[in-house]
Each structure stands twice: as structure tokens, then as C-alpha cells.
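What follows is one chain in C-alpha cells, specifically the form predicted on its own.
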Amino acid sequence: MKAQAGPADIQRVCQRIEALGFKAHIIPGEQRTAIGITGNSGPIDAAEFEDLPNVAEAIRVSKPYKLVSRETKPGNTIVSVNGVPVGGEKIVLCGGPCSVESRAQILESARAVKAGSGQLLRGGAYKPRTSPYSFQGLGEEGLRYLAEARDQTGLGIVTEAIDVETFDLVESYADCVQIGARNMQNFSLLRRAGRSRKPVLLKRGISATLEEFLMAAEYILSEGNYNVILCERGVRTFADHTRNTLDLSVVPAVQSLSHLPIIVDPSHGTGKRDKVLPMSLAAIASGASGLIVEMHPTPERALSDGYQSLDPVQFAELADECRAIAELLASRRRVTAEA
């Protein structure tokens, strides 16, 4: 739509959209409103828009992933989590542990990561596991306590639903709704995520292209979710130094086809302690909107994913280099601008 189009303007293509049976997806941008169209089995002539007032273009979007495409919308999207904007011009740094162990673990996660410089608290209280005899979390208990440490520090939660049966309960109580790599390719709990009005945190599967990739975030953008965050957290190769091979090549490549913001979990993508903060600042230089890290009050303790987990410490420390880097990058590109 042109920058001038008002209401009635976006209405009417909407309207037309629908009299030709399929579906019209609205989608605010900084310039201007793309209005996208899915339901169609082959291209529609452009004429039939072209002549409706304060219409700009008609784009045919060649890509398979149409609603995350740069082709519907050229801009970024910046996704709102608890009033934290992910895909702005600052990084956000997401921490907390794999998941919720007790009440006052979790109360002392979230004032670590708030002591740490962090925004939001990640922390599982569902956990899908390799062993159905490890932890699996405390359920609704776990998603009570998040709660309680969001009222006390003002952190966003973002916490994991791993099925259709429980997401009404965690759409309940989360900020931000994550889908991990085991379930990327669940399409119909991506439908789910897709009808609710909490933003999505979608986790790259462990084998998973880029493609289908983006595919996956079409599910859950199709069914008119459009708030929806992207995250690598490795992937499975043959290397054998680390748990997952990060694969940071991805961020530039999912920027350059996608209006999405990209996270990185460097934790789940390495597993191994030391190896967390060079790749978190790896992963800032690479063009990350920020990180999602699993930090522990005492990670010999943990109960899930102890030995990739930072203390507390060590967390603020990442998030101090972490932010130089980006202040950095940030600053030569002013005076690439100004020049």
C-alpha cells in the first residue's frame, strides 16, 4: 500500500482479497502496509488490486515461505516481548536455566539475570527430554513460579509449550512462547502457536535447512501470528568437540530473506561452559538481535544442562562483552552512514 493508505484503503483490498476466496494477512510496516495473500494455488493477476485506491504495487512473491518473505515486507519486524523490543537497534540478552527446579531457584535466576543486565527470563517448566526417566519439569507449578519472578524483577518470561494439550496453560502464564527444535516441524502444534496473540520464540530443528526453516515460521505466521522470533541453537553435523555445530552462517542468510528477527542460543549450541561466551560474541558480531543463555545459580546442582550453563557471574560478564561488541558495530556503522 502507498504510505498515505488509511484504513478504509487497506479494508477495501482485504475485502477484494476475500470475494476471491482466499485469505488477506495485514502487516504494518515502518514506511508503509503489506497486505499479503495465502489460499491462492497459482499467481493471481496483478490488475486486480492495481486499481484499488492508494494501492502501490502488486508484488508476486517468489519464494515458497510467502508471509516471512522480504518480498511481502522489506523491513525489519521488531517483535515486542514484555515491552522488550527483539530486532531493534540494541540486543537483547535472554537468560535463566534449562528449566524450573524450585521456587527459589528460579526467584534467584531472575535476579541474576536482572542483576546481569538482562531482559528477559527463559526457564522450562515443561521439558521434553532424550531419556523419559531425566527431568521433565514441575508443570503448571513451574509456570506459577515464573510468574512470581516476573512480578517481582519485571523480566519477560519466555518458556517452552512441547504440545497443542498444554499451550493454552503456557499461553497463559508466558511473554513469549517457545517452540523448541524438537518440535519445529509439529505443524500442528506451529498452527497453535500461530492463533495465539503471545509472540513466538521458533527454535531452528537440529537438522533443519534454512528453507524449512522459514517454512516453519510460515505455519505459525499463516494463521495470523506475525510476532514471531527466530533462533539458532546448532545444529547436528559430524563434529564431535562440541554438543551441536553453530551455524552463525545462518543469521546473515536468514536476514537477507526474512523481515524476522534472528536470536542465537550458544548454550544448546555448543554444551560446553567455556565455549558460550566466544560464540555469544560470535554470534553479536554476526548480526544477532540478541541471545537466549542458560545460566544457573549453581550449575553443578542443575538437573538439566549443568555442564553448558554459566553462574551467574559469568553471565553478567558475557553480557558486558557482549554489548561492547554491539556498541561497536553499532558506532561504525554511524560513521559508515555519516560518511
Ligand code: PEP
Given for the second form:
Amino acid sequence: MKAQAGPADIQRVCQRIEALGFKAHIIPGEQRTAIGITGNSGPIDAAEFEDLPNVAEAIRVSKPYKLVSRETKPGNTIVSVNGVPVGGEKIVLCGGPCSVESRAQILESARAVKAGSGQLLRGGAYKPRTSPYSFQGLGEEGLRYLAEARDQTGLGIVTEAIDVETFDLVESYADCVQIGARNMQNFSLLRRAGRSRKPVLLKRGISATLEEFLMAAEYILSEGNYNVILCERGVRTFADHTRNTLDLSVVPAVQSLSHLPIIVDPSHGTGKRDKVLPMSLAAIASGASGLIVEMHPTPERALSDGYQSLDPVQFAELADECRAIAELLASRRRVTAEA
Ligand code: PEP
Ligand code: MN
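Next, report the structure of the form predicted together with phosphoenolpyruvate; the form predicted on its own has already been given.
Now the complete complex, all chains and molecules, led by this one.
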């Protein structure tokens, strides 16, 4: 739509789409609103829309992922998580333990995230574990502790939903619902996330191609939830010096194909504490919109992923150095833009 298009113009286009038997998706943007069409099996005549008031253009999307595509919406999507914009000019830092282990542990973690200038708190109450005998999370008790941590610190909370059965509960506490790597192609869970009003953090599958990753996001958008944040968290390769191989080249690749923001998880992406800082700096330099980092008050006592968790001091150092890189790049770009 043209920048001056009002709600009545947008409604008129949606009505025309629905009259044709298709589904209309209003995707707001900073400057212009895009309206995606799904449900059509073949091409639609652009002339159906081009004559309507304040339609800028009708574009045929050539990609299999339509709503996620930059062809549908050229401007960047900014997703607000508890008031924190993800995908805007400033980088966002989300920190916290792999799992919520106790009230004291998550409250202490939240205070450390806040002190280290993080803006969002992470922590799983439902954990997808490789072994059925490993700690599976505290469930709703963990969600209650997260909510208390939010009340005390004001930090928005990011927490994982592992199945459709517990989605309602997780959604009712979370500010952003995480879909984990192992569930990236759990299509019923993706559809459920698409019917949620909460933003979704979608992690890349352990062996997902870029196209599979974007198609997974498309499932969520196709159900009407356009607030999706993508997350690169490493993929499985032959390399065994790390737990996963952090594929930072996917950051610019996503940004050229999609309007959705992408952040990086250097913790699962490397699996080793000493690799987290350098790869965080590289992620910010690559243009990622932020980081989700595992941090534990006492990593050596963590019930999951302690070997890749930072302590609070290391988290604060990471935040400092990442912001320095982000500010340096932003100021150099401002100078170039002014020149
Ligand atoms: C997590 O964030 O703790 C997690 C399990 O991540 P992933 O799904 O990327 O393995
Ligand atoms: Mn973890």
C-alpha cells in the first residue's frame, strides 16, 4: 500500500481478496503496510488490486515462502517483546539460564541480566532433552518464577513451548514463546504458535537449510502471527571442536530474503563457554539484531548446559563489548550516510 493508505483503503483490499476466496494478511511496516495473499493455487491477476485506492503495486512473489519474503514486505519487521524492539537500530541482549531451576536461581539470574544491561530474560520451564532421564524442567512452577522475575526487574521473558498440549500455559506467562531447534519442523506446534498473540522466537533446526528455516517461519505467519524473530543456533557438521557449527553466514542470507529480524545464540551455537564471547562479537559484526546467551549464577552447578553458560561477570563483559561493536558500526554508517 502507499504510505498514505488509511484503514479504509486496507480494508477495501482485504475485502477484494476475501471475495476471491483467498486469505488476506495485513503486515504492518514502519512506512508502508503490506497485504499478503495466501490460499490461491495459481497466479492471480494483478489488475484485481491495482485499480483500488492507495495500492502502490501488486507484486507476484516468486519464492515458496511468501509472507516471510522481502518481496511481500520490503521494510524490516520490528518485533516488540514486552516493549523492547527486536530488529530495530539497537541490538537486543537476552540472557539467562538454560533451565529455570529454582525461584532463587531465576531471580538471581534476572538481576544479573539487568545489571549486565540485558533487556530480556531467558529460561526454559519445559526442556527438550536428548535423554529422558535428564532434568526436564519445572513446568508451570518455573513459569511462575519467571513471571516473578519479570515483576521484580521489568525484563520481558522468553521461554520455550515444547508441545501443543502445554502451549496455552506457556503463552499465558511468556512475553515471547520460543520454538526450539528440535521442533522447527513440528508443523502442528508452528501452527499453534501462528495462532498466538505473543511474539515467537523460532530457532533454526539442527540440520535445516535456509529455505526450510524460512518455510517453518511461513507456517507461523500463515496463521496470522507476523511477530516472528528468527534465531541461528548452530547446525550439525563434521566439526567436533564445538557442539554445533555456528553458521553466521545465514544472518546476511536471511536479511536479503526476509523482512524478519534474526538474532544469534552463540551458546548452543558453540557449546563451549570460551567460544561464546568471540562468536557473539562476530554475530553482531555480521549484522544480527541481537543475541540470546546462556548465563547462570553458578554455571558449574547448572542442571543443563552449564559448560556453555557464562557467569554474570562474563555476561556483563559480553554485553559491553557487543554494544561497543554495534555502536562503532552504527556511527561509521552514519558518517558514510551523511557524506
Ligand atoms: C535452549 O534455548 O535452551 C535450547 C534448548 O535451544 P535449542 O532448541 O536451540 O537447542
Ligand atoms: Mn540450553
